[in-house]
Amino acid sequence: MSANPRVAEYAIDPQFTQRWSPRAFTGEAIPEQTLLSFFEAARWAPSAYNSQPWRFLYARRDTPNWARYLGLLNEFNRSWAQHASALVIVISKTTFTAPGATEETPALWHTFDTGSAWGHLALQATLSGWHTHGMAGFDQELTRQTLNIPEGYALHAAVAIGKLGDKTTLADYLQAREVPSPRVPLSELVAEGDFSL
C-alpha cells in the first residue's frame, strides 16, 4: 500500500490512521520475542480496579498448536488466515476480588477493560511493522473444549498476525475489500451532554 486514504478530522498520531486489518500475509514466521511485545503492550492497558481480565492464548505457524488453531476459525477465515504468522483467542475473566475482599465477584467491566488490551496489542503490531486482524468468525464452543477453557471465562475474538503480503493471493472476492477501511464522521460518534446521534 503506497498510499493511506484515511485521513483523521482532528489532529491524531499517524500510528492510529496506519492501523488496519488486512487479510494478505505473508507467511513468515513472527519470532515469539516479537509476538510477546504485542502481549506486552497489552498488559500494560487500563482496567477497572486494576483487575486486568484479558487473557491471550496464541499460536504461532509451524509449530504443533498451529493446526489447533486454525481449525477453529470458520471456512471464510481458514481460507486467508491460514498465510498468517500466528493466531491468538482473546478471552477475559468474568470475576475478580476486589481490594479488601477475599471472595470475587462479577467483573460486570471484563469486556470493556480486553477491548482495551485488544487495543495496545494491535497499535504495539502496527508500530513493529506487522498486521492484526481481529475476527468473530470462530467456533466458541469447539474453541473453549479444544483449549481447556474453564467456566468463567469469556470468548471474544480470534485475532490473525502476520506481515502484509500480496492482495492477489486472496480470492478475487476480496482482493477489493484490501484496502484500510474508512470511518464514520466523528459527529455520528461523540455528543456532548445528551444522547443525539
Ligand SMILES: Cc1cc2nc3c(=O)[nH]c(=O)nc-3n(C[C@H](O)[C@H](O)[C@H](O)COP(=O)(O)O)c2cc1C
Second form
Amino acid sequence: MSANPRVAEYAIDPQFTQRWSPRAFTGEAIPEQTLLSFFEAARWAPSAYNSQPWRFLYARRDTPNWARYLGLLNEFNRSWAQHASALVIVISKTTFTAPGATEETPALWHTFDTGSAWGHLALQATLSGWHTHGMAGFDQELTRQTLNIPEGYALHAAVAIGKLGDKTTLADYLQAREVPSPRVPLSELVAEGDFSL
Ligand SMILES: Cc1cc2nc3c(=O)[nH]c(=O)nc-3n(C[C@H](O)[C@H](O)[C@H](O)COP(=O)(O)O)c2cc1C
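Which structure goes with the form predicted in complex with this ligand, now that we have seen the form predicted alone?
Below is the whole assembly, all chains and molecules, this chain first.
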C-alpha cells in the first residue's frame, strides 16, 4: 500500500485510520514477547464491574499448535491466513461474581467488553508495526472441541496477526480488496437526543 486513502471527518489520532485489515502477510515469525504485548494492551480495556471477561488462545506459526489452529478456519480465510504469523481465538467468560455476591450470575456485558479488548489488541499491533485481521469465518463447535474450551465461555472471533506482505501474492480478486476501507459518514451513526438515524 503506498498511501492511506482514509480521511477522518474530525481530528483524531492517526492510529485509528492507520489500523486496517490486510490479507497479504509475510509469514515471518512473531516474537512471543511482541505478541504478548498485544494481549497486554487488551488487558487494559474497560469492562463492566472490571470483570475482564476476555480470554485469548493463540498459536504462533512454526509451532505444533499452528496446523491445529489453521484447521479451525473456513477455506476462504485459511487461503490467506496461512501466511500470518499468529492466530488468535477470542472468547469470553459468560458469568461473573458481582461485587458483594458469592455466586456467579450472567455477565450481561461480556460481549461488549471483549469487543473493546480486541480493539485495544488491534490498535497496539498497528502501533507496533504489525497488522490484525478479525475473522468470523471459523468453525465454532470444532474450535470448542479442539481447544478444550469449556461451557461458560462464548466464542467470538479468530484473528490473524502478521506483517504486511506483498499483495501480488494474493488471488486477483483479493488484490483489489487489499486497501484500507472507507466508513459511512458520522452523521449516519450519531444523533443528539432522540433516535433519528
Ligand atoms: C468480528 C469480525 C469478523 C470478521 N470476519 C472476517 C472474515 O471471516 N474474513 C475476512 O476476510 N474478513 C473478516 N473481517 C474483516 C472485516 O471485513 C473488516 O474488519 C472490515 O471490512 C473493516 O475493514 P478494516 O478492518 O480494514 O478497517 C472480520 C472483522 C471482524 C471485526
